[in-house]
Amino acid sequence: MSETASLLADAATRLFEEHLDEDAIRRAAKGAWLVDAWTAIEAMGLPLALLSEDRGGFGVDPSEALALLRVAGFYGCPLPVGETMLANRVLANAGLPLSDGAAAIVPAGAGAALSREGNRWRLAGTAARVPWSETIGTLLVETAGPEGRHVVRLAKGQWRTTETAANVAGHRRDTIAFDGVVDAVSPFNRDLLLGSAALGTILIAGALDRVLELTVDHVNERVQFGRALAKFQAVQHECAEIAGEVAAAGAAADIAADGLGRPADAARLAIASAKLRAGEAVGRAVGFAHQLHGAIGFTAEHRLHLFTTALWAWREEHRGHGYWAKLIGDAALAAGPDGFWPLVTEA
């Protein structure tokens, strides 16, 4: 990590130490928009993270500034950093305006159809789980027709909230809808659903960073049969068991991060694989995490809950764990027996 990168680090940690603790995570479980935490966020800079310093951003490497978006996860962070950081990267390279504060983005393939309409464009359609309809400024809607893939910018007023949801974290998940002539249209030769898995899974290694430390500080303070529970070696095997899923994690995370720097079609396997991991670390470690917690763990005034219903919904975000599972799944079948060993270690 350059120095550079380092100062960012303890800057991001002392951000979200301020205006992300145990009061804030629980407003946003309910619905609640962290205005001040926005505003910090946005006046260090994080949502251009990903530019160039020509571009207002850190001029960092790009794993580097990925970094602290899983700083964000650590504290649990409900505010879409991430999408916004991978909007202004692809609205930036597109030639399109920046993203008017927090951004939302939406794949193709979920229920947007572009079209011309004499020399103009119209973007009509539908988009579920879109994170903070009502607050966020811009929306960034991938579209996939017969005349190419694009990229769409929409400002706030293009778009209406037709109904009001939440994941299981409590954190705001809408559907909306749209249709009407755009003017901020760019063709695109990415995939936002695998640079936004990516993101996820960075979020995701940050989250299980902060269970395990939970984990581990409950386990040396709670006291039974005279002995800190530290001390049972089946309690020991159990956190060496969450520490191991953790670093599965946190090795997704590098893979997911250099996966952004690839061709799509090099990066999707690799993507993929980064996100069914740490999918499946969240399983592993909250399970065993919870079961050294005990009762108190499950209760919605016990702060590891916050950590791991925020968890099992970034996990079954961007189309779910099972997406991935199935990819990788097809991807192995059509390599067949010759083509699975390459398949793997190109990856």
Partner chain sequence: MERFTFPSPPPSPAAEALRAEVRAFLAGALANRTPLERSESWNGFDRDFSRKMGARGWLGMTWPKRYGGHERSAFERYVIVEETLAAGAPVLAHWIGDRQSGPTLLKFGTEEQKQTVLPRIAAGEAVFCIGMSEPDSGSDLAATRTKAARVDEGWRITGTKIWTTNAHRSNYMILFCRTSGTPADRHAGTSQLLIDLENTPGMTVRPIIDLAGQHHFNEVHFEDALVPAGALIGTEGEGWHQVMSELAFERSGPERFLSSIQLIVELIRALQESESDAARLAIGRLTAHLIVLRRLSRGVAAMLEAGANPSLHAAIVKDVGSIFEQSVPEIARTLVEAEPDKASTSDFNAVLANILLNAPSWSLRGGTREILRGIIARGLGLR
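Next block, the form predicted in complex with its partner chain, ref. the form predicted on its own:
Keep in mind that what follows is only the chain, not its partners or any molecules around it.
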């Protein structure tokens, strides 16, 4: 890690430590937008982390910038930091204005259609499970139709919320509709679902780091039969299993971060694998973590669930296991018996 990167990681840690304390996370889990936290995130410049230094970025490698998202995950960050980072990178590359406040992303295939209207464009459609649709300032919509692949930047007022809902962690996920003439349109040759999946993988890895830490702390403190739980071999081995899954999710996050710097077609298999593996790590690691916490971990009062429910939500966002498994399976079967190993090493 470069010196700048480690200073940034420290700064991000302090920021989240202060603004994403347990109380804040609990408020977000009831659907509240964390104004102070978002203000601090913007003040640090996190939404610009993936931009070049002259455009407001930190001047570190993308993988180092993305490490900050892993820190966000460690603190269970419910705010769309990663989405806003990605949106800003896409907007900057497209020569469009950057996000005004927090951004959300609607990838292609989600129900938006772009059509010609005279010499202008019309965007119409709906999107479900959009984070905090009433608070975000910018929506980045990707479309893929007869006109080719595009991104469209919608400003506040260009969409309306038709239904408010929440994910299993309580974070707002709304249904929205939009229909109107749009000007901020640009051809696009990347893939926002893939990018979002990569960011989601990094966030998951960060939250799993936390779940392991909470569990290790708990088994060291909790005494039964006159000994700390940590002294029982069965407990040690379940912790070791969590560590294995957390390591796998961490490797998945690294793969995802690298993938974001590659062309979409080259990175698709790698990011798909990363997202799938991280999702599976959630199931095993969270299962053991709850087991080892006992009944206290099953209460609303204990903080464990703030992370585990977020993990259950995040692993299904940006498409779940079946979608990515099929994509990878198709590629492996198409590669055939002789092409399989080269496919793995090139991923």
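Rigid core: the largest C-alpha set superposing within 1.5 Å between the two forms. Remember, it's a predicted structure, so these values are computed and weren't measured experimentally. Numbering follows the first chain given and starts at 1.
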Given a core-based superposition, decide whether the C-alpha of residue 338 shifts by 2 Å or more between these two forms. yes
